[in-house]
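Given as structure tokens, the chain that follows is alone and in the form predicted on its own.
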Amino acid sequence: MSVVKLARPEIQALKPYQAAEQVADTVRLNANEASWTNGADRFRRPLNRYPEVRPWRLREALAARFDCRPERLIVTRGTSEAIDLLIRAFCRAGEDNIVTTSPTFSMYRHYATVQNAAVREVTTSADTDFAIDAGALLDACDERSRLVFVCSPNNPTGATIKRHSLIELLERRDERSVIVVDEAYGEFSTEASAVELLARYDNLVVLRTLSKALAFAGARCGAALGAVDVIALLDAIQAPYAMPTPVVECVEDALGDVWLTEAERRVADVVAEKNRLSTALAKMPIVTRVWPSQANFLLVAVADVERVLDRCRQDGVLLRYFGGDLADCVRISVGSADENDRLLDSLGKACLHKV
């Protein structure tokens, strides 16, 4: 049985939007498009024409990048759209729920709330480096748990789920839940991607993005990878022409070999800078703890959060504060060497109470 049976019945029955036919070298009078090009149009594909309903060449390029078959992938506007599509597809308003960890990426809760789906959160502990416990996630599930979201590496803690724990989740929930592994920061991790498990587990969906490792956050391009029928379900509810022509073209270019090689070098630089920054932070009197991170950021506990945030803000350095269970913490994105030095200088001032 496919996990598609878990989706809302009306979504299972939904047919994709039938767009006007697109054929090269024809007179297109079937889509109410302009017959002329705008003078500001500088793209390979003219902007007076709608883009492909689903950009096939880009889909193939992303499938090659993430090592899966194209029919197992849907191109999305970042991972955020993929999260929204999944929750809308599988959760009946007021009936179903999602399960995830806490703290984690807030958009899982956000889109669940929009859909009026309940959220069950499993708190991870700072004392165990925010380790993700498969048993606790399983205990949180019930018969209405349609989706289990695991961010790995997790934002904002930097922790990953171990392979044996992920397999336990997949096998124990089997046809009862879709296990969604959000690998937005996967390129910075030493853990193998969950993509290699797609052929074995039909209830697995993996989210990937170009925002971090390829420095393309502004392009808003990501992907959801999963079983063919699950991807078809998401395709039916995604808006037609979801990816604008300029985005499609610039991402196609970014996926060229020369830029992928450059991205690999940059990722290595970030990891090296993260290690340097982590060591330097741990020596500062105002820093009480630096957690290990498999991502491009560090979660850091400090003795006086307000002093740190105020001092850094005065020096033109912005850090992320979450409050709640992380009330004494800041999340620090790893910048360039110069940016990291500027941060360390600012924190040095905070240590001297010069606010």
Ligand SMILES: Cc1ncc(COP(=O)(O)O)c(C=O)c1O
Second form
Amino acid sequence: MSVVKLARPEIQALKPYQAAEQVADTVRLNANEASWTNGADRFRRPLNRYPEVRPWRLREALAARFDCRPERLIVTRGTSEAIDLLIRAFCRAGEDNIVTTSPTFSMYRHYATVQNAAVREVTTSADTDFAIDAGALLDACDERSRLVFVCSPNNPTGATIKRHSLIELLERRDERSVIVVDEAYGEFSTEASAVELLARYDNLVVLRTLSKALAFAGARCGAALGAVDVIALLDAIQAPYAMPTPVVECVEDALGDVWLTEAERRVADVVAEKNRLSTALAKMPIVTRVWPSQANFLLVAVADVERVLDRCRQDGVLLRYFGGDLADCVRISVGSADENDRLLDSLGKACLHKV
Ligand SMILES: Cc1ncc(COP(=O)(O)O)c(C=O)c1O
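Form predicted together with this ligand, following the form predicted on its own:
After this comes the whole thing, all chains and molecules, with the earlier chain placed first.
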């Protein structure tokens, strides 16, 4: 049995777009391309030609990085596109819903709204460090809950789902929901990736990105990993030629050993800076709470949020404010040591004076 049967019927029946054939060392008169290369074209593969419909070498390289078979992975324009593809594939407009936690990454709600799918939210509590409760997520599901989004580490709380809770979700929803674990911040976490559960659970999809740990947000490259038939479904609805040649080439380069080793060192630096920042922040009189975080940011509660935001802005430091349940909180991305010092200076001033 497979969760593919949960997908919209017309998507299950959809045949992939038939693109013009691409064969090396042939005269290509089948795709209305230009026959000349533009002087501004500096890439290994000429830009007068369409890219591969799906970049196979890049798929293999990402599969090696994320430790799965290439057939289990689709390369996407950031994790954002994977979220959109999943919701479009599985949710019938006006009928189905997604389930997720709150607060969490707003993109799940955004794309659910685009697809006219309802959003069921399970509130996590500051008092339990925003622990993700599988029981509450299960209670929120009904027969129309096609997708459960679990962001782990969660943006903006930094909390992760415990392995036994994830397994409970996977087993109890079985073939009734796809459980999507968004691991955009996975490299910063001490917890094992859910990727290692893919072989056991066909209803699991894991999202990964190059935007955070690899410092490649501008390239727009991520991946969804899951059962072969689920990946084939996403493949059928993704735009043909989705990954532009310049992106494919620069991501191939970024996945070379030298740059991966550097990225690993940088991730360790970020984690060390996060710990330094967390300790320094906790000592500030204006800071009332710093939550533990497995990501590259900290969620911090402050005594006077407006004063903090104004002071930082005047000093040229931008923080993220969400309001709502997090009305007295700011999310602080971990920057370089110098940037973090600037933040600490600014907060020190906010402790002393009214702005
Ligand atoms: C939890 C989470 N998932 C996905 C994304 C999107 O990342 P990408 O750049 O891969 O689209 C973000 C971006 O901030 C995020 O916080």
